[in-house]
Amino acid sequence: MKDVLPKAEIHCHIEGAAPPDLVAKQAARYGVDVSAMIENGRFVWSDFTSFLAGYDRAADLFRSEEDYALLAETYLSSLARDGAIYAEFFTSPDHARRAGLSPEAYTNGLAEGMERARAKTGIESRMIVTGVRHFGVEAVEAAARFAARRTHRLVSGFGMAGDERIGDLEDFERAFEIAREAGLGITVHAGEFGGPDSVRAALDHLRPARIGHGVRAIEDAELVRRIAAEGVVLETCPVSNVALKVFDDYASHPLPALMKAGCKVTLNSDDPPWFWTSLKREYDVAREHFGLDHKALAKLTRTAIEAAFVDRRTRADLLAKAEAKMR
């Protein structure tokens, strides 16, 4: 039975969205053995270190514009089959360079895949260029300058991912000002492996509209009240959080408590095949483990669209499309 609930995603790493079968095909194409990381059609890893190693190995199998076009088309088409009408994903100029591509060629390849998926399924999508925190201030500023040049119209946001334990967020203020001055939407990863201080520093120094994850804000009631009062949107990824042991289980995950406190939250898949999830599964988990009914889940979709880094007309069209599907 087709799931008719419209969905929207605003937190996914495109390299981490490549499904095992596509990674296996890419590996065969380039003569790389990936048997140690794919078993019975699923990615396997034992801890965060092995996850990162596998992620990087899979990402290295996308080396041309067409490879990235295929990746974006494959992922977005799968989202559309599960009822998604909108998606944003994180891109990385640093991955592009490691693949031997210019950031411009990498972005153009992804954009081609996005256009193909839209033509086939109607799904709307945008890119969020990200800097990698543990690569240092200069690397993140370079990513911000690239994003600010807006080499493709589908680039609409800027963010930062990477190890929250490295660097002080105030050192990255200039990078985010570059992006803000260019009119880009602003998001930043915080409050996943870093605690509430990570979220507070992001709010104080980077002034994002959205926080990637942000779930460990729950450890500080005053911070939760601030997030709710300021209307900052949390890009939550429950299955990822449990898989990586940020929380032991769904019973201890704070999504329901954050919602009760008035925070704006969304559901997202992060690096879906690596955590054996999908956007549909995130909605199913929220229904089964958090007790959210159809109305509550539909509200999360609306929140994601309202928080999307798109122009007013596109947002209005998406909201109208979502409402029509909810009837």
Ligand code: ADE
Given for the second form:
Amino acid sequence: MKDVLPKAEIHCHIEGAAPPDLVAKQAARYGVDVSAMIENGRFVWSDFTSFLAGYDRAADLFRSEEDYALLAETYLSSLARDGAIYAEFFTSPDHARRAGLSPEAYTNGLAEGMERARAKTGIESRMIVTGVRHFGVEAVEAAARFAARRTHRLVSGFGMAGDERIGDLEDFERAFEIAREAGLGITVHAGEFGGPDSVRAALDHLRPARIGHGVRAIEDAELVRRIAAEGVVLETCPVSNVALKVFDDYASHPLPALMKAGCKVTLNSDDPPWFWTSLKREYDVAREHFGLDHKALAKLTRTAIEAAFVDRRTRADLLAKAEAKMR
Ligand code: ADE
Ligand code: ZN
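Having seen the form predicted on its own, the form predicted together with the ligand:
Up next: the whole complex, starting with the chain shown before.
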């Protein structure tokens, strides 16, 4: 049955959204052996470190503008089939450069895929340029400078992903200032593998409107009150968190507690095929394991649209579209 609840996500890594069959096709095209990386149609990894390494290897198989157009079109079309009307995804010019493509060509390729998906399904989308934390401060500042040039109108945000266990967040202040001055929306991964201190450091030094994950803020009640009071939006990814063992199971996941404390939360798929998830599955998990009913799930969709890095007109149109489908 078609799932009618309108959905939106604002936290997905485009390289991490490539399904195994597409990665295998790309590998065949470029003559790369991926048998150690894909077994029985599933990605193979064992922990955060090996996941990040596998992610880098998969990303290296997207090398041309058309490869990225196909990737964005595949991801967004599948989201639209699940009832999504809006998606914001993370791009990584560093991964593109490592695969031999300029950040401009990479962004244009993705934008072409976004336009194709929109023409086919109506899904609206935007790109958030990210720096990769474990590639270092210089690389993240270069990504911010590229984002600030706003080479494509569909680039509307800046963020940072990568290994939270490496480096200090305050060292990235300048990168985030560059992006903020260019008028980009700001988000940053924190409180996934880092504890509540990482979330506090992000708020103090980088002043994001949204935090990627942020779920480990739950370990500090004062911080949870601050997140609620300041209206910072948490881009939560429950299935990713359980797959990566940030929490042992859904019963220990803090999403319901964060909602109860008044924090704004959204549901997101992060790197869907790596964690055997999809945006639809995130909503299903929230229904089955967190006891959220249709009304509560609809509110999460609304929060994602309200927190989206889009202009006022687009936000109003998306909210109206969501409301019409919720009736
Ligand atoms: N890059 C891709 N997925 C990520 C995650 N879950 N955390 C940090 N960096 C990432
Ligand atoms: Zn993420």
